[in-house]
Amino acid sequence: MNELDELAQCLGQGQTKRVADLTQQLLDKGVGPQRILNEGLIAGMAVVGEKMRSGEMYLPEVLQAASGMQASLRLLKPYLVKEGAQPLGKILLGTVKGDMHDIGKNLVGIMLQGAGFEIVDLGLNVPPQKFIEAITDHTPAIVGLSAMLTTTMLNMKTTIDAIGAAGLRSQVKVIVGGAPVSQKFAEEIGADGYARDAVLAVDKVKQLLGVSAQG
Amino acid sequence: MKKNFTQLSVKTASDLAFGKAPKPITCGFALRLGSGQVYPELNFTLPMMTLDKAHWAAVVSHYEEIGEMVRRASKRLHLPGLMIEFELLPPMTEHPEWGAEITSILQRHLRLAHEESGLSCALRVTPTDIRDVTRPPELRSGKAWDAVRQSFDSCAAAGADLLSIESVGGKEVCDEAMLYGDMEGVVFALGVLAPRDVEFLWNEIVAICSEHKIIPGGDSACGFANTAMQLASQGMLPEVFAAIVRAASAVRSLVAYECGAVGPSKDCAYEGPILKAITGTPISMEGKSASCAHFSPVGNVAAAMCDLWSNESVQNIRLLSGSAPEAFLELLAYDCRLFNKAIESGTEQTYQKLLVDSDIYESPQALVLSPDSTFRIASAIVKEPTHYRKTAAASREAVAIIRQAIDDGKLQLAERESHWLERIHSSLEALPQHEEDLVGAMSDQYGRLYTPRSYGL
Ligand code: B1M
């Protein structure tokens, strides 16, 4: 097994310290940071995502892997910045106004982060204006809206409309999710995508951004 | 004066029955709970719509329609009794007068139902716990708490017969601990933080109820144990984890009773049977007939000790038969007839056994809610002196129950579930004896998530 494969494997096994050590060894050997990121970390996290989907792994194990990824990224970051490497994409997340159910939205954030995306989480009960300000400040590629109540799901439409009225709609893709939300509803309110759960949200984001399944 | 439950309200597990509670209560229009009958508890909510001032007339018409349906359908179904629950949506709590207006509409319909057909009935009102609108939540002061308090008071004045809440103190820590599979963090959230918040809240609710001469119902660990149940159902958490969280969560819900709640507990408080074993108060439960609201693996077991049988929530939409709330009321009515026929014919133990046997070993989450398990967990709770130790003891007992069922060859668990069971067992064994030691360690780990003053710490 080459060292990049070993890195991916250790990541999946939640061996945070070993992941950091291997990252350093690879950097010391002159392996490019982008290669370490793609063939080690993102490839490893793709396997983790797959295991979660097939029911072989639970969330705490995924989070353990994600913390290995963070440890490795801390070492890679200066090199990536120097090389001018582009991150996979930035995602803005929030539970819409009037709604305080946030654990589902948090999970979506965790899974996306694990897949290599950068997350800006606006929290819960987020009014449209705050989304608009954050789009201007952070220039995300995707905005993710979560709603769990029948009486807040229409605030997703209000938010999408407000993003449009602010002239920002063409800059971002919008995905929506939450227990009462459906593909049909997403289409009706003019969202670009819908995901039933956090794992599928990663697929949807990758699809919208044209990122391959392996990252 | 705080009550301290040091013994159970029943002598054996077989004393835990449906329709009978050691301490029955009477509420609303002569609805007597826990004294030999199970009644439906109908819960409903708005369909997709905007809830604001501009749409208020439409909101009101939904509740009028439901009220009229209840009057009509209760006659058609020959209901012997009925509880209806009005679960406020967040804006109805933020604007207490809105929640009060709907309360008075529903109260009027129940009064008419009672006058027209002699229906024994009562209205449970559940304001939304909106105190976690900020993170970390500000639980004991501020705009959100003022609105929650006012909402209780206004709904009581508008005709609520009993008050409940799904309180959220400690959830900010519990959520994160669950995602990381950290049992120590869960015990801290449920055994140290949550009881302090429940005590603060229920002292207030009990005072409001006594002022308005209505009944302080009970709390629910929905934000903790039902979140765990949903996480498990999505394959994110092991089922054993959710089962142990359920047992642990009973202690924080018990605190409401220590402060003067008298039941019936909330429907989504699946920990209800443990509360009934300890306090003797009637409980509301939901299971198979609440699949309109969410799925659960505890369908029939959940019915084994109920006094009210609920559908948790359904949108007021049209189905082929009629409105969805009416369809679910019919479902609950037939379920209740079966319970009551079993009581009347003296076959309730056989029926209870069937309910339990049908899915007790389908999931560890069902197993910990059987009458035997309930009795064991409740016994473990009352033996311990503090909420922290009670929570740890309930969790350990749940582990012991699951392990025993595996050893007896009755419960089959996937290997990774068994691995987690042992992992949880080890963290529970490693818990410090003294609460202060846990608080110290946990405030390092989770301190950024909660405000100590919200818990009087
Ligand atoms: C951006 O792209 C995406 C893509 C995918 C996305 C996405 C975004 N966002 C979510 N997803 C998806 O991926 C996630 C991960 O796989 C998934 O997220 P979920 O959130 O679905 O899944 C979580 C991992 C686990 N799921 C949960 O934790 C939610 C479960 C249920 C039972 C539930 C719970 C537990 C809670 N609740 Co609430 N709660 C219910 C829920 C019933 C249900 N059918 O879901 C529901 C939604 N609640 C309801 C209600 C009424 C309420 N709740 C309330 C409160 C709470 C608790 C705090 C007690 C608790 C905690 C919730 C939490 N931790 O976020 C209140 C309102 C709170 C508020 N201000 O918003 C209150 C109003 C009750 C009250 N009177 O106090 C009902 C809605 C009724 C309606 N009109 O719509 C409800 C259906 C339960 C019921 N009573 O039947 C997917 O949906």
Given for the second form:
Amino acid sequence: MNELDELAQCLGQGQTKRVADLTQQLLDKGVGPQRILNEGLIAGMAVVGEKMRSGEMYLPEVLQAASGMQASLRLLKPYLVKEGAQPLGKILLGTVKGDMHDIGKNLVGIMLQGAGFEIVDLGLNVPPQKFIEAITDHTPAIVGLSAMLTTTMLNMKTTIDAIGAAGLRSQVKVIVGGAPVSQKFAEEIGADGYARDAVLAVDKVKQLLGVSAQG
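Show the form predicted on its own, please, because up to now only the form predicted together with its partner chain has appeared in this conversation.
There are no partners or other molecules in what follows, just the one chain.
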């Protein structure tokens, strides 16, 4: 097994320290940061996503893998910036106004980051105006709205309508998700896509942006 394969494997096993050590070893040997990202981190997180989809991995294990990925990215980032490496796209995430739940949103962000996207996370209880300001400031390709309550999911429509009223709707695709949300509801409120879990969110984002399954 070469070190890139080992990096991907250790990432899937949640070996955070080993992932960081291998990343540094590869950098010291002159392996390109983009190659480490693609063949190590993204490959490893793809396996994590498949195991999550099949029920072989659960949230604590996925979060542990994410911790390793983030440790590696901290080492890679200066090299990627120097190389001028570009992410697959920029995604803006937030839990809508009135909702204080973020585990689902955070997991979506982790899986998207692991697939090679840049994430801007606005956090919890985000009012429509904050989404509008962030779209203007960050120019994301996609906005992801999360809600975990039937009472707050209605604020997804409020947010989408506000983005439209601000003249920004044509600039971004909007995807929605969360326990009470459905494909039917997504269509009713004018969202571009719906995903019932974090793995499917990655698939939907790639579909909307025309990115191949291989990234």
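Everything quoted here is computed from the prediction, not taken from an experiment. Each form is matched to the other, and the largest set of C-alpha atoms that superpose within 1.5 Å is called the rigid core. Residue numbers count along the first chain shown, from 1.
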Margin query: Is S170 displaced by at least 2 Å at its C-alpha between the two forms when the rigid core is overlaid?
Written below: no
Notebook entry, point to check: Does superposing the core leave V126 with a CA shift of 2 Å or more between the two forms?
Noted result: no
Checklist line | Relative rigid-part rotation, degrees, compared between the two forms | finding: 16
Check: After superposing on the rigid core, how many Å does the CA of N38 move between the two forms?
Finding: 4.9
